[in-house]
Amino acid sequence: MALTRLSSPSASPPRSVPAAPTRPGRRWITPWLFLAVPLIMLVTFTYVPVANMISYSFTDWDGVSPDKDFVGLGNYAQLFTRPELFQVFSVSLFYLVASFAQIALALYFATVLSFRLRLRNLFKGVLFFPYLLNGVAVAFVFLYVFQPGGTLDGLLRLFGVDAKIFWLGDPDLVNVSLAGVSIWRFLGLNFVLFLGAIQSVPAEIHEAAELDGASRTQVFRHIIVPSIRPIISLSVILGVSGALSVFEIPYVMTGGSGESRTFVIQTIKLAFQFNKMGLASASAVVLLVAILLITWVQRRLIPEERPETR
């Protein structure tokens, strides 16, 4: 006896069940509510305070009275007419050219440490360490390192120089050796950005350069250099915007007195030693508009590469 088919060769395949459609409304309403607690921290502890900064720019508070009487540009007017105000900024140079130095070291041993290397690890983390520190433990432990006869002095003894050298308290050196020690703390924080952006490029081109006959000066210049040029961007901002705002290691080494006072101990002073805290807010401000335009400056000049889209 002949055995019946149980489904004919024309019959439909099995429907597949539809998914339950998502709401349009949820699935806008979902990364906001994600995002809610990170943009009121935002909007309540970055951009309140600064509007309020603004605000007292406009007048003449001093910060613990309640009247605050309007100016208008009162303060902006009394900052730009005194040079004094602005010949502070003559201090951020030297700090500039340590970040910029700065940078040049962390991109060297980021680049060396990228090779194969004995004991690499130990130097990473001997280059790194200073940037866990505490900014005003390390400006405690150079203030014995600095003083006359301390560390520095009996390092100089051991090569032949036998003097008692001022670093902080002669004008002509105060300003370096704040500087070097800006160098020595932040040094990690490149060293590492540097470091990742290196190890991020594939090996496959690190291997073909290596089968060219390519050096390691020439592997440097045309590889490693074209494709971290993001990252070096972002240093050079971070630098610059650094040396226009350095504060605590020559607050707490100096207290910002003679030759190494910048902008924001000045401002500082302004607001809470001589209660000018609306001619403070103006000197802020005019601090943050200079950065916003050194860093607008800065991506002009420097556009960020973004990859092509088919």
Contents of the next structure:
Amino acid sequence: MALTRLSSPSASPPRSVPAAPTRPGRRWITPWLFLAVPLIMLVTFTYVPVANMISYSFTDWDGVSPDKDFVGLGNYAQLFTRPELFQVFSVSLFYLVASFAQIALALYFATVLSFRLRLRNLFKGVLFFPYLLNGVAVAFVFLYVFQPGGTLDGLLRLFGVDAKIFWLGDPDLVNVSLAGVSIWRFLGLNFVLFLGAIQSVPAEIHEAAELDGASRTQVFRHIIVPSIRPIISLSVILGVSGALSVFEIPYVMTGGSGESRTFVIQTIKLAFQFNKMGLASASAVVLLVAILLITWVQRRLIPEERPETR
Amino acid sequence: MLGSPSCDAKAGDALATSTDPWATGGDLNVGDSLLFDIVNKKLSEEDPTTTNWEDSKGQLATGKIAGMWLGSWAIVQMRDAAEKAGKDPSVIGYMPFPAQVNGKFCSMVTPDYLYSVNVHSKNKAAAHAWLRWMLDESGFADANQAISSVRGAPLPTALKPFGDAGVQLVELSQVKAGQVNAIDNASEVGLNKPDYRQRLIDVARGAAPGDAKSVFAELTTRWADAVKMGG
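Same protein, the form predicted in complex with its partner chain this time rather than the form predicted on its own?
Below: every chain and molecule of the assembly, starting with the one above.
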């Protein structure tokens, strides 16, 4: 706030500065010229494909044929009258729970590592590293980890647990295993976001709290959490939309077989296995709307309070 | 799998009008039941979700795996893997589908129907010349141990035991392949896709509810509905 107040007077005077004579009518074009390249790319690679997808969702296009017939809301009607197509959303619940666990864990690590600790930079690197790995590589690595007699079983044996567990083969366990991989992979991102936010809290506040004799839990509850609330709510939004659109990890590891099929995997299969591009586009539109809706509801329920306006 | 148990060249085309493709004794029923029984009697790997294709090739050569249900395209890879595992590549060979009609095994042959020259091509002569080279000179069929598309060409050496044992090679008719594909897609069954057989395997190993009958019944309903709707 203070910064903007300071800078706004200096932003308006260019008129008073004796600059080179320019025709004032041309002025507005300059920022648009700078924006043109990113805007063109955004429109070409995001908005045009989305518009195409929405238009496909009203047709029976098979993905290759030069002609497609308009079927109106037929694809949507089919989507909403076939409960098995929506059942797969229950798989997302596993990832939703996982994303909350992930946020809690990331918050814990970020708080702990924001205090002065030995080897804290090493731990920061260790926690962030999985996020740098490619998702497909992560999935392949964990295929070996989850093999019967593989890395995980071997590790458990060191602790005396000698059970043969089918981490991916057991239908009750497969989504837990996959969600675990997802936590491992995305923890680093949440962690870095939280750490950055925590470190932006002015040191004086921490010092003052320390002088007043606040304990670390009190510092966490009354200083850290309120000051990083926007980041937490962002993480929750990302977590929910991520849980609804899980794809990479289950697709590479199980091919979406059995219980591990997610909505996005189902969409891909409809589009590219059974050539139902129209129905798949309708699914994608439904997913998009669902995510927008959930985000909107969430923003209404937990309004974002700006720490500066208090 | 289609055609091999019944020795029927029209097995594929019949699906275009069949409302009961998994009927007892039919090709799909025989083949899928065999798969179900193999898994159900624990004759296959314990955990089918973590198998590894590259490792399995070596295990076939060393005898850890007795047999794999594959198309002829796999034999070259398997023989390479056998050599790497220190075995004689000739330990890898074909076996016909274990069902006989009139005392004879049958094996289906799928034609290379994808070789063609586009009528709209501006370079028909070049396309034709490339096709001739592909078929006559490239040695492609030989390298893949495939049956050459050239009329009168000898069978690949890997198939010689088939000739000796009197296995009948039957070319699967593709007359209604387009219609069958349309039904396959509309019903979301996926005859040549992994999904429904993954489900069958899950049911067989007790990881999903039901039995072979219920899986076949569900597939049949979907197929029959698609046939009735005309694909």
